[in-house]
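Take a look at this single chain, the form predicted alone, given in structure tokens.
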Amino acid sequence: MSGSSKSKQSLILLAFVFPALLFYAVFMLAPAFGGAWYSFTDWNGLNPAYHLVGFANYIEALTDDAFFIDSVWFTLKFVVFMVVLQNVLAVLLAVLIESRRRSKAWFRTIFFMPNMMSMIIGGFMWLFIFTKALPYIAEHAGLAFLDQSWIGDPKYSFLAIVIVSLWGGVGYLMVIYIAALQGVPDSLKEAAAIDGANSWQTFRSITLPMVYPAVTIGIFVTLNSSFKAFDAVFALTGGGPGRATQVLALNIFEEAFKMSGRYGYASAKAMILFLVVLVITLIQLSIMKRREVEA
């Protein structure tokens, strides 16, 4: 092929990808780009005029801010228990699902259809359950341990959180390891199966190496979604009760657009936000690559 067709070729696929180009740049660069200026000084979002004020921002966010802090560490519990307990139960859905032999397409179907609701219906939804349906069911059912302030008390407030955002993220996770899962070769299966093993001693000494990529790329996912989650907050608890269960996008939020307006400031905690998962999620990809190489 000529120089001149090559050039012809990177032109036709570069006027393909321009329109998404523009869309990312103008919807996804741009604020982001902006947001890291305004995090350096005290615009309000309204005013045009605003003023420099370098690190103020940030050192005020890490020394004065008591409930940026407690958000913090609220955000981070979360992040934990959403790491372990969604990519073991996809895991297991999706070792369950593909051990069976019939209703694969409905069970794939059933635990992933929570991803294509949004999470604020899906919250509300819950929320309903946890302070109407629970409470008619222990009262009728004689099933007391239901009753509890789901809503109200801090402890089953977390409890809550946990459970909606694993119905809603489990399901994309599974999906995930489905295709892992095929991926490994029966014959595999069946020569430890013919040495002697058993399943347990399959799954872990065949095909959960084969299958560590995914787990990479299933707890990227997580940490990413755990760190950033707000909608399932906000439906359900907006934080509370006080501020027992608010998540760092939900402090963000409400510094910018509900409390003082301080806009500036609200943009140096969203670039703490990206700065800490961008650390913690580049750490992770380095420890697990290595351990993929050596599985």
Contents of the next structure:
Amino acid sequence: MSGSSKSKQSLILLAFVFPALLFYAVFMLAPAFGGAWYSFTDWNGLNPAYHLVGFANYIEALTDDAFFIDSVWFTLKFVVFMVVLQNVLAVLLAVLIESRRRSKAWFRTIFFMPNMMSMIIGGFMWLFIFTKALPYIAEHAGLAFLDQSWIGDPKYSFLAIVIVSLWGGVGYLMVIYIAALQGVPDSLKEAAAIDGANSWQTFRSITLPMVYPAVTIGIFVTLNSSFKAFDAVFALTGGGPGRATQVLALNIFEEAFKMSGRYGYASAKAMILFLVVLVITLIQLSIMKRREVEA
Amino acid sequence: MSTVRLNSTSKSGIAERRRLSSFIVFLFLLAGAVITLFPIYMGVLNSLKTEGDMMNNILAIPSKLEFGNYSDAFEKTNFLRSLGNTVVVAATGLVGIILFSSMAGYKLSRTPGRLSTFLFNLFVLSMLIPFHSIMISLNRISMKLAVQGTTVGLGLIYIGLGVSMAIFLYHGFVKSVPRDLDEAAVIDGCGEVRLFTTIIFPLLLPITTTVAILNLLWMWNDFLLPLLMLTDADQYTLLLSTNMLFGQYGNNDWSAILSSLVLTMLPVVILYLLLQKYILNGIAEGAVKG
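Which structure goes with the form predicted together with the partner chain, now that we have seen the form predicted alone?
First the chain shown before, then all remaining chains and molecules of the complex.
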């Protein structure tokens, strides 16, 4: 190919990419680099003048800001619960639903439905359940254990957030796992059955290794979504009682837009969130990809 | 030993045990389905009750259907205006994302070389960046560009945030479109733009459906970005208007709130029941490739 035709090709490429690149650069790349830059400044959002402060924001957030440190630990706890519970529940639902013949489509439709809604809407509906319906049921059906201060007591509000997040998220993973299960050839399962394997053995030795790549995706998805959890918490508890359920995203949001307006400082917290998600997901992917090859 | 026992078990015994375990599985799934639908059911049920009826028995069927809650919610959330705003935001974003991403994804996939690879990686890399890490300076930038505070402006921002994933999906799909078509068209003297609009773009319809569904759901259900960008109640989307019903006067008026929750979720639930097949396929595809 001649040089001039190659540069013509590049020009055509740029012309096709330009509109997307323009919007992407202005609303995605610029804020991403801007956020990284401001995280090293004392910018307050209003005053155009600001100073570089080096790592001071990062040091303050990680050593001096009890609310932020609490929200990091709270988020980590939430992430661990979600990664385990959501994936176990989704695999279980997928396997059981796939074993049904006539009711398969119905169950899939129902379990996926919450995923279609904003977790703001879901969270508000559950707020009604937790504050109005459950106390009523507890009183009239004698199920005293349901009568908890679901939103007002930190122990139970954590549980409430986990329940609502599972409700909203498990259907998505279930769909991924069902797609993976449908990729397992029936001949393999039949062969195992002929060899006398029971259903648990078939599941462990045939199905699970075959859907392992989907587990990598499932854990990746849950890690990402639960580190960034915001909507359900916002709708259910608003981070309360006090700050007991303040996830990282909510802490950053409040720092920037509700309280101090310390944009530079809030940007440093946002960078910490980004780095934590990045490092943990990269570690997860590299470990699981390696095991996938071995499996 | 075990083989002996296996042989001694009658065939009908095995069939019976299988039926029993299948029944237990069914009950388990049924219980899960009931729990899943419970909040939605309770929301719909109580949105049709009077306040007194609700307090009296939250689980019961309404003693008299009270549609007044809905007219109340309609008014309080300015439903039609909020719906219109949401449609404007989603339509602006969707048109831009589909048009720009299909163009870019197609050319990036067809053009070999370092520039093309660099641009593709530039788009894809940002899929790892959480929204919360950009929202603070995005807020600043959109204020400066005067896209803050308008529904069309919000749609434009969604284009910038949405193209990455869409380009990734188009890029992958174009690989499966045979190149012969491009070459034949070029020989016939078809220009680049016409080749794309008349031949390539229609062939991309399956992935365009996926991109449209994923992005429509994202924009329709997104809360935080509109919360940051729309400052004037006239511009509020459905979710923002619904959110405003909470705690305005300290006490939650659940009748109006539940009605407005039902109204807000109705469009997506209808969409889901109509397009379920495409949605579930799109989700699986988007997740596996993303």
